[in-house]
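Form predicted alone, single chain, as structure tokens, below.
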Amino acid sequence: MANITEAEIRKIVESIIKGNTSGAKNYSSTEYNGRKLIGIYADMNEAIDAAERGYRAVRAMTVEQRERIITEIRRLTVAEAPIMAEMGVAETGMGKVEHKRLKHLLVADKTPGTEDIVSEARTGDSGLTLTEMAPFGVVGAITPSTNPSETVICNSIGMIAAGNGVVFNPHPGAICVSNYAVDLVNRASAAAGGPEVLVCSMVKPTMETASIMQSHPKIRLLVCTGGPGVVRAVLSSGKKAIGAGAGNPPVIVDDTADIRKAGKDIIDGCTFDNNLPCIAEKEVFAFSNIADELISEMQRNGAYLINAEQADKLAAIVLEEKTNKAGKTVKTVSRSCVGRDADVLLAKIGVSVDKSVRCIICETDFMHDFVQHELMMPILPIVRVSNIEEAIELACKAEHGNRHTAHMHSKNIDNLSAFAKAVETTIFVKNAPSYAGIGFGGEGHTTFTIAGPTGEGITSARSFTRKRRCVMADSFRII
């Protein structure tokens, strides 16, 4: 399969997306081929049940018998990639196809397994005390719509190298390739001798679906990776939850960076996967006296400059207004321009470019809509400054106190350092992509679950245990 052509890729996908390439609506993904996907359930109750069953068979197993269902999946995802791939952008119609292979090799190649479970021993005067990280059990996930596929097959490797089985409640936008990567997993299971079923996934998730799972006895843990409102349901779910919400990644460029080289790797950033990634550079504030090259070098490397009349008629575009449960008006990102290429956005605006255009840029006031709203496509504002007083004045306040992301293009310690302290946020990159953060060409283990909320951060197979403490009192200590 590692093999495949790109027609036979381009024949799967359209047998399993069926002609539907909005991929909203389309439920009815549950075959791969002619061959039924496994774990997938009609019912919420007895894919939890089957999950369960799934946990029993991996809790009997030793790590050793473990490890070999995480290298397996690491060895299918790397095979099956580009059909991850164009699966993700048929039904989302989000994001670019060679950077969502990208981050399926990065997750098999970078997510932790079995070696993050490490058991710790104290001795002293009084004897022996071991703690050890155990499974929670079954464990209820909400994977997104921007990195489906990817974060099934990252939470899926942490949880069962913590001994836990799992049960999807993807979102419905991507629900075919979920599954897909649900199968996946249950294949690689059933290859290296464990359950046929190990985790589970949903025909047609739901709010409904989500609640039951949010509520069951079996569940023992909830991991959501998603928007603000599915992350306030999970936390007052009553459940211990893991939490990775929303960002809006503010870049900071002052006058000692390497210019050329912040250009680059902004715009680099940024467009990654049209910026889908929640990590991604989302608004610059770059110094006064370096702003004019700072905008050159990202027009060298793939950017269209627009002005304020075009920012303005594009923001009208990529918005809406909606009234919430309040009643009250308030700005939404349109889900039809999410995650789409630049020059599918500047279509809209009535101006015509071709695919080497990655990136749209324009100078705004701090104020604008583009830089106080998570757009998670491929606009960046710029915003200049005077001092690095008032970029992390502003920046931290555009940040919105998320603590999620934030990066600094600088030679500065001292600047480096300030900006770190005052905006507080899970990832901080210096002099890089943001991808760097997650372990693209940056040092550090990957992961899609990003947890600021609720204090967990970059995820691993250790977040998704429970400590256990044995205690062997006036004893065992050899010392």
Second form
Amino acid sequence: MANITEAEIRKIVESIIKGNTSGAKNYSSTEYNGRKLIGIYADMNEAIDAAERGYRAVRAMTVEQRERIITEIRRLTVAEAPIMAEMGVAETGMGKVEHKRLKHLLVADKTPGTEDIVSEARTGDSGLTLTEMAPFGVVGAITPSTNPSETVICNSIGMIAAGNGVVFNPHPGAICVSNYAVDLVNRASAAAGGPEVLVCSMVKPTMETASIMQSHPKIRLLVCTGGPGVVRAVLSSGKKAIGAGAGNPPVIVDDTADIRKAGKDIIDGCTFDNNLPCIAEKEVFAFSNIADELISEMQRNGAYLINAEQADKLAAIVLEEKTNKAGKTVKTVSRSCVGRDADVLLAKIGVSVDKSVRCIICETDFMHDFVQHELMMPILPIVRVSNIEEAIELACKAEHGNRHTAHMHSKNIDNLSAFAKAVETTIFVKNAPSYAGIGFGGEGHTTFTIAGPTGEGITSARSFTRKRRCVMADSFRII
Ligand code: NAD
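Pass me the form predicted in complex with ligand NAD as well; I've looked at the form predicted alone already.
Now the full complex is given, and it begins with the chain already shown.
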């Protein structure tokens, strides 16, 4: 079993930080530093068969044994978070190394394990009925490029805790770091006495491998974390599916808020991993009477204010016009701008700033592209509103009915309640940065699969189970 020592980790991280002096990339979708990654297959059917063998092995285990594997996954995730953070940024070109490291620590620390699986007992005149949370079998999971290894590890912990095997079809743009995480889970399994191959992935994931996965009879549950296209595809597969789709989280700031704190919290949340998390602040609706002060506070916290002309110029770069299948021209975010640093984006419109600039802010009207599109980059439009009714109406429209995440800074309980009720999102964060909503500086467990469309919400092990009932009529009561 190839467990990595701390000295080796240090050496690897140093070599990545130095820019890998050999000039060659030290990883691929099947290897890392000359070490073969475990559980990676060229053929989806073979991967599913291997994941099924993993499932059979987990079924034969006690819950305590499963928990030992999960403890080892947590330990390796903490130890190797720097490697995955570096690799994630290097491979995708998106996000911030330090923030990705923190995201891995969050997953290791706050993803629920087997304690999330709770049986119910009901007794009465007619005896005892047990309801237990059983595994589905082999889960087919599709994962995004924005939180790649974080999602693979978070899904693995929850799905294994629930007793499932897993086959991943990760985002092709993040396949190396995703497969590194698959290998990490398998190394943890072997080290804790589990099977050598517990979870599986593809050498080269494609739409075709995803489609084989979706229709394979051995796949009993599909879990999809990604944009609207893939969630739609999975939900129309005819199988039980959990869909964690796109958001466009609005923030309302009213005139009762602590504006100093709101300015800092919004910039901290919006810039976390360069705005890649689907829960991150994407557009602000600020009461006119506090908007100037809010903008100043944002500037004090690393935001750079651009004017309307610059905003239009930037919008023409970060959004690309494409013709969709129906022959209609639509705007989509430019992949080469998603998750990029603010200074890199500003350079595209000829503005030169240093790395202390974390975020680009601008005042826009409601219909501006920056408000309407889920950009996933540190650009934050601010729309002035006159009152809470206007703020709520526009914020709900900007959320596009995704019912994903919304934020508000206010001390007025009526305003907070009115927005929470109207927007109907899975996550609603009050007076804190967005990441408090996934347990980072807020109470509650974490997940990187927030299932709004299918209703599981902040997924955890129990989301990947099916309920089974066992009835003993007329006995097994002690009263
Ligand atoms: P994406 O939609 O481009 O890709 C997600 C995955 O789906 C990838 O593995 C991709 O290869 C695959 N895919 C795309 N279309 C497919 C299809 N028709 N059939 C099968 N597979 C397909 O996502 P991304 O850019 O990596 O991630 C960003 C998007 O995901 C954003 O919209 C973001 O809000 C969303 N997201 C949501 C959550 C959540 O928990 N709700 C978490 C992370 C990301």
